[in-house]
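A lone chain, given as structure tokens: the form predicted alone.
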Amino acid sequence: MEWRKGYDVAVVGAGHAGIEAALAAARAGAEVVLFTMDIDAAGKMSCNPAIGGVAKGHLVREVDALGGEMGRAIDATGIQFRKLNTRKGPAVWASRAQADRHRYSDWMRSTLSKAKGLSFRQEEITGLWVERGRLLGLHGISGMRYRANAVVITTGTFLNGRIHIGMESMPAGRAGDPPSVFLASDLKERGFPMGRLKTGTPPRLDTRTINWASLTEQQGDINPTPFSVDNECITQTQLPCHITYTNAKTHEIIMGAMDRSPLYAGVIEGVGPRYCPSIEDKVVRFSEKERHQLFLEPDSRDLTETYPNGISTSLPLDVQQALVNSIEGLEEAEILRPGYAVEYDFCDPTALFPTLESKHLDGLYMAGQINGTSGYEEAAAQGILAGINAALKVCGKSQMIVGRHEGYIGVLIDDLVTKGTKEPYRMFTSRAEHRLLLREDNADLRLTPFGIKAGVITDSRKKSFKRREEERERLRVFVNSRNITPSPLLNDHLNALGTAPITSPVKLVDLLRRPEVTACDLKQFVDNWPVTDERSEVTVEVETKYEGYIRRDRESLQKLLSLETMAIPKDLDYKKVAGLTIEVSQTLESTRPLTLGQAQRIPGVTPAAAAVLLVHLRKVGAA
């Protein structure tokens, strides 16, 4: 039976990828339906109740620049905000916020319920509705068929999920929620290349049973910068986090229970995250370390639950309780919910175009952990791009591709669709070749024009974006054209900053280039300083201090772009390209890169092969 109403875009899954996909498609003007097995669990933070971090904060700001919701949600529901890496260069400055897990989910559900053109359906999707090779929509477990012109699958860890606690295991997408088994079988039967990954979460602790007095307190920043450009400041009261460490006794308890670890007993088949290992992995792989750091993070303003970041585990519950009680400050701590590992299926992302559309089924998009990634931020970044592109495709418009030089979203997606992944993929600043150009502070300058072109930016956001552009330009002109005159107050301030005083008028830009001096330091000594917000001042300041590096990076980028943007015909027969080995031609045939730049990054494509391909493209006139 077919449902009485058809849709432009259907989104499967209401996690962080699905929410951004559904909202983006609706904002682009599509009629959208969002399927989830539990509406009340939409936007749930299954693991760490935090948003942002190194490189992840960049992704959140880029999602915000495209009109996404994650930045606004964490600004409203965060309970601690911190800027990371402030002693390093601006390319790696990163924002992170601890969230009230319940209020964050409430915010997302409220936003979804108010979105124009977006409707919910609480139903498990069991498969794709395909006839004669054409995607028509989805099959629901009720027996209903739902017609949709485009489909975005964002199943997270639910695709054939199974959780492990010690030697006990059960089918689940996360604790207490059933997995999506039928959809996993349907995708396999249709020939989608799939693999199996694993992630985990730590036990949750009763806040009332922790000895806080013996722990090191970590406060948030005094005046944190919001994630979203829609917000000028963070006004809510912040809560502290605390730090403690494992010890020799903790490690002894863990090593003594390795025969009951599903990870080391061979029960778990999926590949886990190398950069966020379980406590069992840490103790085994880094046996020379005497201790491992834990961050005790509040889970909520209202509830008595604490998240012990750093002891993700799938050991049996009795072992979890023993290892927790061996840690300073947690001697009497009670576990509210056990930690566990979850295995799940994922689809090989090299089977996707950079638009996140499937190469095998027109109109099908995938985003989030189904593509082999980890993290809320990576999921949201994929979700918003997939949602925008699904809506653009339905409208017959050109789809959006973000280049590696244009955003971390571009780096993320290019890595996935070009190289694939054998473990849960996590974003790092080191993955970006041009990270000085891809800073947090200029995310809106880089990507909001993409959002405007796609039709997902509101009129009020367009006006504020134009205003910020004008403010930045006025400030650039001001600091480059004005002189500053020495005065006792100015020189006392410069001495206090640890930099030399001035004896004659100097250009404002020259003083701003000094590492110790900020725009905020100078504005109090200069008349008629342009009215700008803090973000604009940071951008101009960074551009001034790192002008030479930025110019060199842009010059290098221009040389690369000629190859990066050189299109490869979609129907190119690689077997007929003289000089390519059989192995390389097969690799290119399976991956189907869109540009020469993408082809060069495919594992197994040598510089010599890329040169052969370049010659062929020029010969046939494609270049």
Contents of the next structure:
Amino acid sequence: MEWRKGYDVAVVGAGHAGIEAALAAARAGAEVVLFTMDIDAAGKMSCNPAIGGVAKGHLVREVDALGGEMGRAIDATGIQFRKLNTRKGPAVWASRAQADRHRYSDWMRSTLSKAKGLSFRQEEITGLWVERGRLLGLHGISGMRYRANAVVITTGTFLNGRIHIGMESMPAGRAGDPPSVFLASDLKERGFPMGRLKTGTPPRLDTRTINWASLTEQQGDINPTPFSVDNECITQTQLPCHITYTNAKTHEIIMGAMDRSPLYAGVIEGVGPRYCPSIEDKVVRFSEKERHQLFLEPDSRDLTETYPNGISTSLPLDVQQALVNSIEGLEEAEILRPGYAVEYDFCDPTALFPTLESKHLDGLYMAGQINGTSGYEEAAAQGILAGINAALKVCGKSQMIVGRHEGYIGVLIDDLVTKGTKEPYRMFTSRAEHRLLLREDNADLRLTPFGIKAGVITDSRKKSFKRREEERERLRVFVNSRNITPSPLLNDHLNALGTAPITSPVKLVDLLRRPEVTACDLKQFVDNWPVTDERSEVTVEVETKYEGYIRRDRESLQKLLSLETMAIPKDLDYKKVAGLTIEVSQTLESTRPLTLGQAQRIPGVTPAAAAVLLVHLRKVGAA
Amino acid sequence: MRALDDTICAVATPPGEGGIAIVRVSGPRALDVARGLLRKANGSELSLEPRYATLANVVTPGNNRIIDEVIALLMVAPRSYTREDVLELQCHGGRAAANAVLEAILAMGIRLAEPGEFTLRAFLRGRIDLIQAEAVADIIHAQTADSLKIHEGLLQKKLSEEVSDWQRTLGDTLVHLESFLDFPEEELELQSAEALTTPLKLVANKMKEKLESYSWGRTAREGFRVAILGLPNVGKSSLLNLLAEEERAIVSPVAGTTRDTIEVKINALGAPIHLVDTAGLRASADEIENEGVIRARRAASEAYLLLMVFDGSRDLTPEEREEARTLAEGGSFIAVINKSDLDLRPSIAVKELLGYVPLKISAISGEGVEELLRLLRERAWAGEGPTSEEPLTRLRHRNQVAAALERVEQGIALLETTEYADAAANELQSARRELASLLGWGTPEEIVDKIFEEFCIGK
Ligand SMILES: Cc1cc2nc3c(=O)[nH]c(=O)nc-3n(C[C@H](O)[C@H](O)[C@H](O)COP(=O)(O)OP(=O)(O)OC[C@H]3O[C@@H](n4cnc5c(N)ncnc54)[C@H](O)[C@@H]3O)c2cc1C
Ligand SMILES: Nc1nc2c(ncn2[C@@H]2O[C@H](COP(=O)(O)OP(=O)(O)OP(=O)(O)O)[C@@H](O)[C@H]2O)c(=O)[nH]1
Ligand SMILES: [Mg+2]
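Having seen the form predicted alone, could you now give me the structure of the form predicted in complex with its partner chain?
Entire complex below, previous chain first.
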């Protein structure tokens, strides 16, 4: 039976990808429906109750620049904010915050319920509704068919999910949620290339049973910068985290139980992430390390649950309990929920265009963990792009693609659709070739224009964007034109910073170029400082200090861009491109890159083959 | 651009009398060729075991007439030079047998390979890198023993391996640096600035040494460019002919004989010299001659050395003085006084001009020519002779290494503090990219991969 109402865009899954996709499509003016298995679990943090971190913080700000919800949600519900890498260079400065897990998903739930043009429904989707090769909508487990012009699938770890605790295993999308089996078979039967991955989570501890007094405390930052440009500051009180370590005894317990580890006993076949290894992995692979660090992170303000960051495990519960109790401060700790590993199906992302639309089925988009990524931020970043593109598609407007030099979103998606992934893909700054251009402080400047073009930015946001742009420009002009005169006060300050005093007036910019001097140091010594937003100061300061490097990066980028953006006709017959080897033309045929730049990055496409392709495109272009 | 997935064939051994001549076939139809043309001594079909030498007759399909008796070698893709199926037939020496075999293969519709095409395929299939491919070409064109030796070395990956070593060192440093940047929660301490930059400095020094070898390597490869300049009729073309040991240029008593530049490669006592004869320098009413003078000046600006020729049988003219003075200021040169077989005028005028008495030679009698060759060799090798066993020989190589060096040095400077670790990493990445394009490959993904092998990375 067909549901009485049809939609422009249907989103499957109310995780971090699905929420952004649905909200973005609605902002773009589409009539949207969002399906999820459990409305109460919308925006649930399956694992670590934290948002941001290196490269992930960058993604959150980019999502925010595109009008996304993640930044506002964490600003409102964070319980501890910390800027990481503060002494390592501005491109890797990164924001991270602990979330109150419950308030975070409540925030999302309430945002969804307030969004115009968005209906939210609890319904398990069992398959795509396709007739004569055309996507018409979705089938629900209720027997209902839902008509939609575009579909975004964001089912996370749910496809054929199976969780493991010791040698026990059961079907589940994550602890407490049933898996999505019908949809998995439907996709498989339709020939979508799929693989299997694995990830894990630590046991949660009862806060009241931890001996906090013996542990090192870690406080949040005094005056943190919010994730969202909509917020001026963070006002809520922050909670501390605590640090402890595993020890020889812990490692002994783990080694002694290896025969009951599903990872090592060969029960789990999915590939896990190397960078988020379970504690058993860490102990085996880094046997020379005497201890591993653990952060004890509060999971909420109101409840007594603690998240021990660093001991993800799928060992049997008795072993989990013993290993927890072997750790300093956790001698008496009790497990509230066991740690576990989850195995799930993912769809090979190389079957997607850089718009996240399927190459095989027009109007079908995929985003989030289903594409082989891991992490809330990676999911949200794909979700917002897929949602925007689904809406643009429905209105017949041209799709949005973010370049690798324009945002981490671009790097993430280009990596996925071009190279695919063999393990859960996590974002790193080292994946970005133009890291110096892709900073947290300029995410807004880089990506808001994309959002405006796509029609997902509100008027008030447009206004504030313009203001921020003007502020930065004003400050640039100011520091480049204004002199600062020596005074005993200024020179004392410079001495204190460890840099030479000045004897005659100098341009502000000359002082700002010094590594030791920040914009904040200078503003107290000049009148009429032209801006109030600290974020503008950071941008101008970094641009000043890194001027030479940024300029060179831009120059080398200009050289690349002509190739990068050279379009490849969608129907190009690679077999007819003289000079390509059979293997390469087959690889290109199956990946069907949109630009020469993308083609060059496909594994197996040699520089020589790319040159052959370039010659061909030039010839075709000239004709 | 030619097709790269069809089958090609060619005689692979150089022309001339030889013990054997090899015909090579590469591509998907190599096996067809074996099946169609090769027979056992008793005329029956034969099947080739890959990588085993097999005695066979090459026959004309249809009438089974024996063309030649050969040793056949089959190499199956990808274990071959081109990574395609390759059939090699060792024919009897001389051209005739090999040509007849080639004819039979061509008759099967196999295409004749273009120059360098086997190597091109080897490169495009990733069998050899770009430096090796270039070396193959340079070996074929090598004019001197030195050039041959150097390029054999390049073909054996001597430079490629050195470049890979540099890349590895940069990569190792990047692994530390990138983990430090991407995993703040891991309590990774960056190694001391010194520990981090010491290997980089070693690499930088090696790059510098390499760059210094270029002037010698370039000479070895392309010859040392010398332009012969002077007023009309001083005997430039005569000198060129003498040095080239052949009558390349027209010589005549008419002033303004030479118009176009004339180039010859000579071997000056072991040093490869690229000589350029030019039009006599003078202002003329003749349009063609004027164009010749323009070309002469261009040749002068492209040369590494000018060979200035004066006519010793007459006095210097004022224009000659002026010319000599500007040319001498322009760069490195050797002056010679020609026609020593005639009555020489006192060469005082030239001495006054140049500060010394130039070498006297005669393009007619050959006097002074040995000495001139010695001078040329000395200048070609910058006085030192070969400075390195494996010098850089191509401008492309030099430019890539220079660009990489600049980035490495910048990276070292930035690593004095951790505050610029991101920019430092950028510099090292760029350096690696420069080296990668020297070889024709490379991806930063390798670095991401390596991070995980070496460090314990927690969540
Ligand atoms: C055990 C575990 C450990 C993890 N460990 C880490 C880690 O170490 N590091 C890290 O960065 N990330 C980790 N994560 C990943 C992180 O939770 C995900 O990357 C992120 O939540 C993915 O977001 P998503 O939107 O793609 O999917 P999810 O957040 O998983 O959301 C999927 C949504 O789809 C819905 N759904 C599924 N099937 C259907 C259907 N057929 N019909 C309707 N709705 C459906 C579900 O109800 C849910 O709302 C872990 C996750 C789990 C479960
Ligand atoms: N006796 C004598 N005559 C020479 C010598 N070298 C050249 N000549 C003569 O000088 C005349 C000019 O020689 P070229 O070699 O044509 O002179 P050129 O410098 O090339 O002259 P243009 O091409 O006109 O600029 C010819 O008649 C030569 O035979 C020499 O060493 N001794
Ligand atoms: Mg002449």
